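First, one chain by itself: the form predicted alone, in structure tokens.
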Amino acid sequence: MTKRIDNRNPNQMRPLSSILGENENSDGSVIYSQGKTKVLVGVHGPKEVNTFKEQYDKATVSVVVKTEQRDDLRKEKTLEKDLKGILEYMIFTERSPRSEIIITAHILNDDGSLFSTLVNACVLALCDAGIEIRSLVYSITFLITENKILIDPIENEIAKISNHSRVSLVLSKDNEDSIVFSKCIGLTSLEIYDKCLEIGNVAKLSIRKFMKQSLKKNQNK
């Protein structure tokens, strides 16, 4: 089997790490890393909401993404929009009407698979804040070339392979085909997409195990 730039196998994710609850200014927080991609996510709420944002039957979910340089506002807004849709699906917003839940994500370092890193970090931060959610979800990104699929790609791989596409999946634990969200950059065949889903359903088990261990460790502090 051909090794990748960072010596991983094609279906091998980078090491995961997390530190929960370190930000005392948040109701819940996590410093989360997938390899060298690192983010800090804080959760505030449910809290009082401004009148113009108020929804009488559910909580308002607000998402803010901040890069270190603040030089790519379009990237930030796209990430905010995609994350908001996923988190509104996850959270029992109807249990906290006329309130606001604010999720703020700081990108500390981007070495690839940033979207999936952010999703997984948001899940842990919401759990740390005690926000009621429908289900844990897990995100995996794939880099697709002419003859192989690489899971959890790093920036060096993306930059060196000019002719490629990318698929990001958000999966729930409910069953093997429970897709919460998917996003494709470039052209991808249905056959390749299904293969990514197959690999993702295996990879999500290791992410789920890591999340469970992280949350249990935090509870035992």
Contents of the next structure:
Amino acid sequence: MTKRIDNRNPNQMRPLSSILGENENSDGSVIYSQGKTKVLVGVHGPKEVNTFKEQYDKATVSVVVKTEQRDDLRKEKTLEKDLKGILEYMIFTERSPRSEIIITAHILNDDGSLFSTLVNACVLALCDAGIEIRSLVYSITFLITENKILIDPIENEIAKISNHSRVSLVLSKDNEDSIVFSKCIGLTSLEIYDKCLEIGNVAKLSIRKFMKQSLKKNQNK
Amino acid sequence: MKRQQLSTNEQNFVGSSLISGRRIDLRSLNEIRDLSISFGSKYGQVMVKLGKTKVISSIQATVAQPFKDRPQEGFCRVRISLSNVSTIDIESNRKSQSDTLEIQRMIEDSYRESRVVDLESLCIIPDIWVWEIVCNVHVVDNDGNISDAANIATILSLSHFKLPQVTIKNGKAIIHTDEEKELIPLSIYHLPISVSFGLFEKGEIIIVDPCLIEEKTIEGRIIMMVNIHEEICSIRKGGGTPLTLDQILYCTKLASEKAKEISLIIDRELEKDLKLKTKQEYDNRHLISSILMKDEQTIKSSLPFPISNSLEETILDKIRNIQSLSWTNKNSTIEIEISELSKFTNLSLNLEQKKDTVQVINQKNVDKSGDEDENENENDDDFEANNNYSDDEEDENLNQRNEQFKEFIEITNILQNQNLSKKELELLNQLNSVSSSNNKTNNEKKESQEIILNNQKKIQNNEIEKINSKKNLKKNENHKPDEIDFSIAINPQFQTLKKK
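For comparison with the form predicted alone, kindly provide the form predicted together with the partner chain.
What follows is the entire complex, opening with the chain shown before.
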């Protein structure tokens, strides 16, 4: 197998690390990083909400994403919208009607596969805050070049490899091979998409292992 | 749960305890909270923790047109914003920033007027192109005294940041990437440090570095920015109880003392981070952590990333073994480098005689002998303990220490190599014989260190070959995912060793 720019195999993810519960003023928080992409997510809720946002049977979920430089407002808004769709499925919003759950994410460093770090971090932060969720959800991005599939790309790879396309998946373990969210940028064939699913279903187990470890470790504090 | 105002009970408690000379978090009136600093992976990314207030900052450099009346000056701007995460009572559509505008203006104006950054060095082509440097600060957790934390964060990120080089040919400016030419740091003249005071009892009681609860009960504030050379960069007093001249002079003296303390810490952290020359170390910086030798609970909670239970136990065992050695102080730090997350854990000792009240993610110290090999292994630090001992100490203690040092080497080697072959046993014996000789000269010491280093390199090579042989059996040609390891890719240092 040919090695990538940073000496990884095509099947190898970057090291994950997380620090939970450091923020005093939020109900749940996490500083999560996959390799060098680092993200800080804080959760407040359920709490009071304005009347024009209020829903009589559910809690409203609002997501705020902030980049370091506040340059690209369009990027922030697309990320917010995507995240909101995933989190509205995940959270048991029926348990707390007429309330609001606010999730804010600060991007500390962007080094490729930003979307999947955000999703994984949001999951950890919600668990830290104690909000009820249906199931854990795991997200992975793939970079596809010339019939090769690379997991968890880095910004250098994305910039230097031409004719690439990206697939980012959010998977859960409820039923086998169940997809919560998927986004494809660029041309991908169905066969390659199937392969990505296969690889993703194996990779989600290691992410799950990591999440459980980090949550357990936080319990003992 | 809204907590915009404190209850009267809390206010009275804070007030009455201040009158009797005590603060809520058991500090003295003139004491600052613990400072901890960590740098990000790009130049200019900093996270600062002053007690429980946390602040993030990063820098962006773009090319812009200069003002017409100042065609050779660049721009240096600061933006501070409170994030939603930092307060308990928040709204998701928060747009008001009046809390932080005051601090933002104070910092930006004082930096410009007192000439912290040399603006003329930011010029590319006069009257056409000029660097504009913007420092974005986000307050991520508010526990009082945002101004001090934001100021420290801006200073650190400005002095940590590096600009790309620019060459001018035929009237065109070419900006080089960092692979073509090295990055240049900014030219900074001095570092102003802000110290904020809380006033109470009509100015008779003056607190340094108020926390959030204190901020809501004090009657007035005064913020002073002072640098090491005891020059005042700005004083800001926005209302509140009036002060006499004597009280203001007392504040300036206190501020200069605190500025010296803080600037020492800042310089030390900057030096440590900028000394990382090799790129590998810079990339793997987030894996290295240093832990003060304290209770087991603090050790467990201070590891920044989660580790399996078995690894934790091995680390704790090693630490207990080192703690039992009598020549280690309570205030010495241990550096742990975890490579491949479950396979190697190397421990090293750094005896620092000063007290470290700061818990920081550090990297290893540079070799004090001055020899900078290309393959600076982690094992270099095992022998810093030897270097720290001066020749003035008596011979009686040397024997004891050498025996303990033998034990230390045995422990580290055994933990690295669980199955020792015959060759390795011979090497261990060599190590023991080398360490037991007294009255060494400097040359002999260096030779012994080189022998030990080479031996350990050989041991590592043997292990690497074993691991790689196991991995080769599992490789398939197709992309069949059998095992996805979220472990780190093998440190390329080991690969270069293998080639030799």
